[in-house]
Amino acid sequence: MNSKRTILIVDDDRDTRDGLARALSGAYRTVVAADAESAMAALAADPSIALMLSDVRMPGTDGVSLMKAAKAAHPHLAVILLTAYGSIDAAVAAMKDGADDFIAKPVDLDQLELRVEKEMRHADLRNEVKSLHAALDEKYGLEQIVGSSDAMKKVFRTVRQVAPSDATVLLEGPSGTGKEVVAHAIHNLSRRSDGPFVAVHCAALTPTLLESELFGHEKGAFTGAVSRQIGRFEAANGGTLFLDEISEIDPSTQIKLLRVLEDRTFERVGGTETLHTDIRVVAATNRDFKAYVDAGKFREDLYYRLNVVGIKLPPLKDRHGDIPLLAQRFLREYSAKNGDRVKSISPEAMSILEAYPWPGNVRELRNAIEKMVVLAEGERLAPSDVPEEMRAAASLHGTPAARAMPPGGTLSDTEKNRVLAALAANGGNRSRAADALGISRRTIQRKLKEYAIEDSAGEEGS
């Protein structure tokens, strides 16, 4: 197999095109054409052609028109134009129309090889960037937000409507519902998609560190500030800044953030220079944000600046019909990563998954499917492959398959699992767990003593 890259040489002068082909044949495979029509036919016949080297002045269709047609049909094609000294201005203008470079005649063969090599490297880099964008789109594009429920259809509609604008977006929803994935989708569908996507997880940083992380700092601004550091507002310039867990930022940082949202200006910590930034802000919280604001725990004016467009992501338990779609998606993903050994999910296993309340939402479902695929012994996921604690919790919702006794288990095992699952589903609150099971709180206390796990259960009101 020939591993050389292919170059198409187009010139109406036979001696010129053959001479160029000989000069480049050591490092590249060459194809020649005498005119634009032959060149387009060669491009159609050989998709491996990476670069076209074309004279500008040719009978019939000239080199610039050929370049435009070739680029339109083959966007990844690099093009270098050959031009006489008197036509250099036209060649420069052609670069504005899509040409990658031009070389003046008579051609210096050493320069030719260097310029061709440079364009090949640039073409490889462009293709690598496109591949990375495709990979990001595959991971974070709107198509990755799976769902056919009415609640998710509403999310899709809003994302498509708001993405092309620069409006600030507030994403609200429980942990694990995919807020960062939605933020990525908004970015990828926006005019800023070629710019950076910068994420800050606000709750993970102390107030001092968060301020420095967002706005940057000057050398000597505080102990340990040994050099100037740009912040996330500068790093995200031209792109999107995602502020996760925005409700957790301290009051002083809230004031500074309000200013940035109002006029897109700020100063680094310890600095006096006013900086400008061109960003789109997407924020997220897992709180009931309005109630949090009404309780006086977050600035109301900042809340309204953040909540220009609000998108509420529903918990998975409210997206019942989406569970099979998500489970199948994750099954394909993790099966592919583990040798395509597991092919499907049995109806009984799916019934258990649908009955489980999913307190960890989509993230918990993803992790559960990965575990099931890795540990499965057969090609089809069965009820026994569903984690035991999920089978027990699902049984509280009355699914026959979930109520089935685990293989090798006993009646006592099933009873114990149901009690523990009820406690887990109710945050350890024994009264609520007893109500869910239809028994008394005293009975739960007695059962926990029988299981010798009294100390592991939460106390009343916990």
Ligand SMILES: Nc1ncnc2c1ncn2[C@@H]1O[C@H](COP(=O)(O)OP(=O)(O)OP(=O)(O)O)[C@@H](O)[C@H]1O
Second form
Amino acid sequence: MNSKRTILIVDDDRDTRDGLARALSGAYRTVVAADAESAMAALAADPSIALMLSDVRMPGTDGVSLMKAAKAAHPHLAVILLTAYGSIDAAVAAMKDGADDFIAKPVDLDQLELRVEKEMRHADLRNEVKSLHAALDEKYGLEQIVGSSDAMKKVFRTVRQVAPSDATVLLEGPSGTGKEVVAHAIHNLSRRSDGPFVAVHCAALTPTLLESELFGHEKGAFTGAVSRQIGRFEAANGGTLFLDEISEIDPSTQIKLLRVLEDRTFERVGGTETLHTDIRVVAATNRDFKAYVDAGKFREDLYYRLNVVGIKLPPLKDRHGDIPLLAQRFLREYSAKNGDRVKSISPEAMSILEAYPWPGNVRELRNAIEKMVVLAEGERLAPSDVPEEMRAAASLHGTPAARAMPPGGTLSDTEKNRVLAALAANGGNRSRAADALGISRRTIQRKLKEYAIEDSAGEEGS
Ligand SMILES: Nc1ncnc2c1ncn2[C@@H]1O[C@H](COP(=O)(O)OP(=O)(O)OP(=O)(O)O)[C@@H](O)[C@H]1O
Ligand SMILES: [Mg+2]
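Now the other one: the form predicted in complex with this ligand, given that the block above is the form predicted on its own.
Let's see the whole complex now, leading with the same chain.
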């Protein structure tokens, strides 16, 4: 990180060239070129060149044309043009043509390093934002969302239709069904994609903290409010605000939310100034939201404001056809991360995955494939690579391949598998698993101890 960065200096005048190089040689590595052609050659030879400092007026190709060619070939390159002193027109034209900055000649060498340093920092920021965008697009574009089931086709259709508008969208679906990826896709496909995507997990905060998180607060609004703080509604201005676990918002914040959704105005906590924000709202819940509203647990008027366009993400077990596609996608992803050792999934292993009920939905499938890829012995994932509790649960749901596993299992294996299957099918809840098996919770505890199965962190205390 502390190795010097490289600057390319282009000027047909040798004294100027060398003078600039000397002035910058303390902080940077410098490369010099006498004309556009050798400048392009230098850039091609050393792609790590971060900045080009070029004269405008040169025999042959001038500095502006050089800049255009250089930027086209090296989009990350920062360019500062040297313009004749007093030639404001030339300077303005240079900036219009895409120069990042210009310096008037004769160059004030004391100022030079500062100007270059500042431009480097700007360029770094620009490049960082660009690569973040690229990474996000890759992570959250629609092409990253896998599915060929009718349910998912309908989701894609609705996302494409609704994304370009500013309509509020409500995403409903159990945990791990892809609500957050869909929210990102809506943002990325909207005219707001250059603006911020701001997510708030509404269940994670106490009502007071949530209110100030959403709307911000003025200094002294409450104990601990030592300075003014802008809220997520302000931070998301020009972009999309994603309200995750919306059902968990307390009644007084619901009223405030209703108002922002109606006219996009609000006040910071402890403030009197009415603020306006330009946002698109996407909300998500893993509850049966309508039933929750009907039970009086959430304001009905707010529910209708949120549910302008509703998108339902069905549990994975209701779209079996997507399981192989998702499994293949995750296999490729994790195999690439683990040295490309694992190439495929055997049909037998796949049929186990298809039979398993996936209470944790796509997230659980993703995690399972990762684990299988990391632990696999061969190039092809076999039934024996499928985690045991999944094989057991799948056998309960009746796949022949799973039922055949393990071959010649002993009586206690069978019992163990049934217990594990019941646990898996009940999301790890021991009481419900015990009910399903017709045994007491104490018996299931004892069995688990016998099988030397650890208490998992997610186990409920009941
Ligand atoms: N259709 C899909 N294609 C590819 N990956 C998916 C799909 N659906 C979900 N995933 C992946 O599954 C994981 C869980 O998805 P996500 O976080 O969007 O779920 P969620 O519905 O928001 O869950 P929760 O309610 O628990 O927050 C993520 O890693 C996501 O990338
Ligand atoms: Mg989520």
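Numbering follows the first chain given and starts at 1. These numbers come from a predicted model, not from an experiment. Just so we're on the same page, rigid core means the largest C-alpha set that superposes within 1.5 Å between forms.
Core-aligned CA deviation for Ala99 between the two forms: 2 Å or greater. Core-superposed comparison between the two forms: the CA of Gln111 exceeds or equals a 2 Å shift. After superposition on the rigid core, the Cα atom of Met120 is displaced by 2 Å or more between the two forms.
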